[in-house]
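Here we start with a single chain on its own, the form predicted alone, put down as structure tokens.
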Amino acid sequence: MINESVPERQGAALVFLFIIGNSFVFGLARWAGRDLWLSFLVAIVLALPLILVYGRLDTLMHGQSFSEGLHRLFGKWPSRLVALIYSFYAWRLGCLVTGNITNFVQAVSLPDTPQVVMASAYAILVLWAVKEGIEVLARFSSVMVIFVLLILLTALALATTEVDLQEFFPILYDGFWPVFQGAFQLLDFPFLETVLLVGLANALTTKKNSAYKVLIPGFLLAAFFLMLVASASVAILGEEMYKITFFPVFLAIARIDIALFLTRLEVVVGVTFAIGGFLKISVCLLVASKNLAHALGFPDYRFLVTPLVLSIIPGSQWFAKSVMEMNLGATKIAAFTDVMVQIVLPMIFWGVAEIRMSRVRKNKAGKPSGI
């Protein structure tokens, strides 16, 4: 039997991993340009409340699975209904992911090599990762969070040279608007999806695990990381070119030449790029399958593995068919679909699980419950 339980200190490396993921390679926040870091802290600021509602739904499902917790507090068919609609958002986002990671491979490496031939050998790693479970992914997590840090803030480092401070200044010269369009990119991508992660809910948060502990660092660490690789970008890059480029990372770190020596580093993006989307694509079937076994009304999720994970190669070409249609898409304020998911729902769950709670507790004090 898989063990579905992971200490805090790999579930935040998860957290900041499935965050980072797809994300860091695309010009985050670009409607702000120059200000693009007052667009992250906005967004730090407008999502930590709905994180901290996103660790209160962990902590009141009492260990139960997300789908349990559903049934529990909106019964059997209008649960199934909640689950179906997050593992087509989960199904969906791995799809996206995905097709992020076959795109911006060919486009920058691989031009002649099929995106279905990279697709196929990304989902038999995924469907292994699925089927060996949570805590798989979480120690994978808590030893690649390391690699990735150190690579990354070593080529950022190196890359010194070639920043220009004066690209931030005048600070807010068009106004605060670009500012939270910034931000509202933000929330919509990568910020508010760590919403899939209260699917998981039984693994996070157990009687020696907070969930706080786990999301809330995970976060920080993830969306500080993101603000220091877009700023440095910006100042490399400049403003204009940070906005029109596909990768402006990925373009920043490929200025790096020391004494004709260090060069070409850029390929650390790519692996970096490839290691956060292996496992934020492998957190989105995992809970995918897991949704869709309670909508169904099957005990197990672990035979709907294969077809879903199988389900994101073609997939991944229905949802991004060209770099400019991925990055418009990584690069929008906000959807309707994304703000219901991420935002609407979680707090209906979140009023909804408060009020049975606080029931119980007259319940046990002895008063009416009022149901």
The other form holds:
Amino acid sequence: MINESVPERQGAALVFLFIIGNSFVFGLARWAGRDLWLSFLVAIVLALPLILVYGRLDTLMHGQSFSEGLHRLFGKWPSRLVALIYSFYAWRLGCLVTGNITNFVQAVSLPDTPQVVMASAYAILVLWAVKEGIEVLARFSSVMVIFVLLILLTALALATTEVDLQEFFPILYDGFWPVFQGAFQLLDFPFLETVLLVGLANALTTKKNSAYKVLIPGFLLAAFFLMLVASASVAILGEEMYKITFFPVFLAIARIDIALFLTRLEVVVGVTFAIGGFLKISVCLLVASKNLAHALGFPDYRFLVTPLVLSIIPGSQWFAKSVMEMNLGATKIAAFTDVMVQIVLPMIFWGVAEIRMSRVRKNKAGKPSGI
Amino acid sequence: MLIVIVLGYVVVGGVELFLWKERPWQEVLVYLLLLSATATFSVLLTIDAQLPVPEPLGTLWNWLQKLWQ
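Alt. form predicted together with its partner chain, vs. the form predicted alone above:
Every chain and every other molecule in the complex is listed next, the one we just looked at coming first.
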């Protein structure tokens, strides 16, 4: 078993970039229209308890890898089945994110370049990053988060010249239902995709309760920034334009024009998207490899990385065959598989883990610090 | 094109296996199986770009809906 350890600050940066990742260019919570800021607030309130559950799972597994924790929770074969499900989910998510990036690049700047070329370039980078492991990814995040924050803050500050706050009125004109639809979409993508980070529990929890210090600040900061960016886009483009555009944030930033001198700033959105996307694909493939290794009964995951990473090249073309399909997939309200993996299974793990912990405490036979 | 794809996977697999310090047969077997699956997946998508994504849960849902009716 490989011992990996990530400091809390780097872990929070990783969570932040993982959530921002490929999500912010899409019309998040578009169902809510001008009330999308309310959707964000509702989604944050709904997601927070689940993020706390993920943190609690990480804390309960302190000192053990996800696979060891699963093994002690469910036994050998059920834990392997669960690991296989999470491995497939992580691989699928990696394929979708790669598809997002290749579709985005083809739609906005390189229309004649085959998507497979960009997917292959990404795959080579991801292959290297995943083989290096979570520590390198976390250090990369801690450096890149500064650039991403600077880019987003500068873009938001410059965008204030184009903002029209009247676009947010009247509030709740269509009632609460669209707000909830938007909130459920946000829960599905991107907030609760952080469930994958439970798979890196061992590396992200250097101290007993550090999972909360990693997940909560990273999640809240990312949610706050996504809300700001999406709200600014609505205020710049208007509700209708925000709803019908594939990449509204890109379009909104493109409108920034400071004295005919500072223009075409949308390229910075592309840079942020590329950085976040790379990190997200890498984390997905890392979790997929680790879980697949556990499912197949191997202690090391590194020999599985190459086939898995190479498979995201065709996978990215398979799950979303066009920009429209990709956009519909990203902004859907909820999917059965996602609900199972993001909500139902973690709740079951948590319930079982707490019951086992209480039994251990009663018997005083084992250490109460782990499952 | 198909030959190029298959050749690409063969080269990647060959080079990587050559670079391994140890080659336990279980790991080599799993590695080769996964790489073959990936190569097959790539070839299938090259032959048919509109290859449908299997939806076992969707099929189950449709079957339940039929039963309900």
